[in-house]
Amino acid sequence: MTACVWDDLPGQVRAVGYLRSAVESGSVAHAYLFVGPTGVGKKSAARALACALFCADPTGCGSCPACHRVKNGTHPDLHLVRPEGVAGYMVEQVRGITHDVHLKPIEAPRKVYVLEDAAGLKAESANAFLKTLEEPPADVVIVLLATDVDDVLPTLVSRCHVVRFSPVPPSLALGLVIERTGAEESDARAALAAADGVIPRAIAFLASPGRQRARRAILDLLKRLAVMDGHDVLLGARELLTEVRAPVDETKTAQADELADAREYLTKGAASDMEKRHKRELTFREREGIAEIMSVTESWLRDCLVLSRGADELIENADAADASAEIASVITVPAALAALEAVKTARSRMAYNVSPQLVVEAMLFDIQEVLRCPR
């Protein structure tokens, strides 16, 4: 049991201090934009803010029924919203929020709305939200979460107080992952590399055998890449994607069950809404899976680079060290950078909705070229 809800946020002294003093002095703004890399505790901070606002004690006691319900995610006046579309928020979703904002709270003295991934508020959905964000009723606090201020439309930013969250230092992140999962240090390091340093995602990665298989598949492919011919590369890419999709298939099965259940109880309209939401979620998962193998590729190439410079203790993928050491003995810095550039290009292609298979194939050929002639 924590004595104070703000204590749960390691490494965010400044942001927490700012929010805490706002609550204690009763000068909470109507809208905040929390900015910081993924996984640094923006959502936890938003939750702590809700605790402090709902709890009778302005520091947030962390142990009363209201605080418990906020922590369990069952408080009716704390609304956590995620984008439901592939590329962001849907206009209907925003309208739903607006409707609720203008109703009185259910049990707390105020209402808190947390919108994850505010970059997903694009032209239409953002416009639908502007008026609400600018002047919500007096008892409403809206918190937008985003990784970068520049990703969020300026019309939204100008209506919020921006609170910056600093990145969690890698050593602290590593410590947290080990503490929460009990994994070996090398595994935790590899998981963090695959998850772009995002703590919750690294923890989920360690719990998913499917995602770990996908990681091994790409590492295996990279190891043999230099000696493969074009046909092998294409086959390898196809197998890799099968591995990436395997965890997605697990989700698909779970969704099918949920939908079958839903059809028995829900109206046709609601069930088809759910089906659409599921489809969007699947697309999102698949993209996430692809992004993960790209992160693994990047971190492996980085390993090659640090090994070639003799900084052996910095490698992230200890289990693939034999292959990276082989490459490291011949690779030059410009060549490694060129290979990393290929991964970056692949990422931007994904953002343009190119078919995942094509993107991965192109990326592998680009890297192969570098590995074959690493000078």
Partner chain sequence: MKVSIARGELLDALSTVSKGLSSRTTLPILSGIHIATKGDMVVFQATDLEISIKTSCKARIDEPGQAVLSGRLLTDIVRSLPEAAVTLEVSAGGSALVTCGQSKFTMKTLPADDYPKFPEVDPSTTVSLPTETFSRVVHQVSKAVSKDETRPILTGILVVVDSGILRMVATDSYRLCVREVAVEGMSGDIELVIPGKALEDVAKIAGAAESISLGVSENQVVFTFGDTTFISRRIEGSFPNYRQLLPKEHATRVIIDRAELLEAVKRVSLMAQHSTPLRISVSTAEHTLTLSAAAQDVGEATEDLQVTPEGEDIEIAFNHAYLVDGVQVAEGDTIALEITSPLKPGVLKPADGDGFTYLLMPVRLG
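Let me have the form predicted on its own next, following on from the form predicted together with its partner chain.
Next up is only this chain, free of partner chains and other molecules.
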């Protein structure tokens, strides 16, 4: 069978079949809502849909210039949009999208708009978007992404074709990361743990020396956390944030190369749009780095818990197994759950835009309290 862009969506036979059939039969809807857990491939599916619509081959060959640029996020007719406000999409941002929707495609026969975190379309911003979502131009396809239908306002859901994505089994995710990177199983497990099970993020993690150094710094601090004094915890939190921000420089370098390669075919306006996207991506990458502190911490605490129950085969951070085993020998299930709750609280605080420094410090102190009295 000839390879195509849909092959990059493992475990999504039903969703892929539905979308492929729509493209190949010429019955693509004007608006879709892709729903499913984080990391199942919703954004990859939106890119695949764009490839299939832009490519001369309706299956989306994945290898032509148009497909390559869609995959890289540099195609001028693919618009990937994230909320710009702390609490979600701002009305001004939505109005900008609705204006842009009515402009003609630059190169492809259609334009595709992918709005991440559709739950961020609240009452006012959603109302500003309803007419466009219901009746976009004939050459426009809009894709909203969300984890659950119930997270999205019913007025938006009713105007979309809902496509559901299934969770990817951990064994399949692990196998794919190993296959695509050549990593050892232990390294692939650690990468998936740091990336919250998101396959593309895990692959990117393994390609980033900076992110791997940050992970080692997090684990090293956790190993020493129980015996650290308050000053050392504060210093450790500051050093962790410095470590996770360092990989942003890798992103800046990649962006500079991308912009240099794209300038030859981008209009001045499109180049400006790319620069704005790059700035948003840097902000996102910084927040992603902070999220990785929590993901690695959470996975290490889970290792302590599963080791305490004798489930050694489930550990995700083999290179920190000695420290995990030491904690596992004394920690109780309620104590482990209390430590994991501290990570959950930290994630919630980050969602409300609390200072990352304060969030990480509070999380570490809460976990330290549990580790010092693990009964």
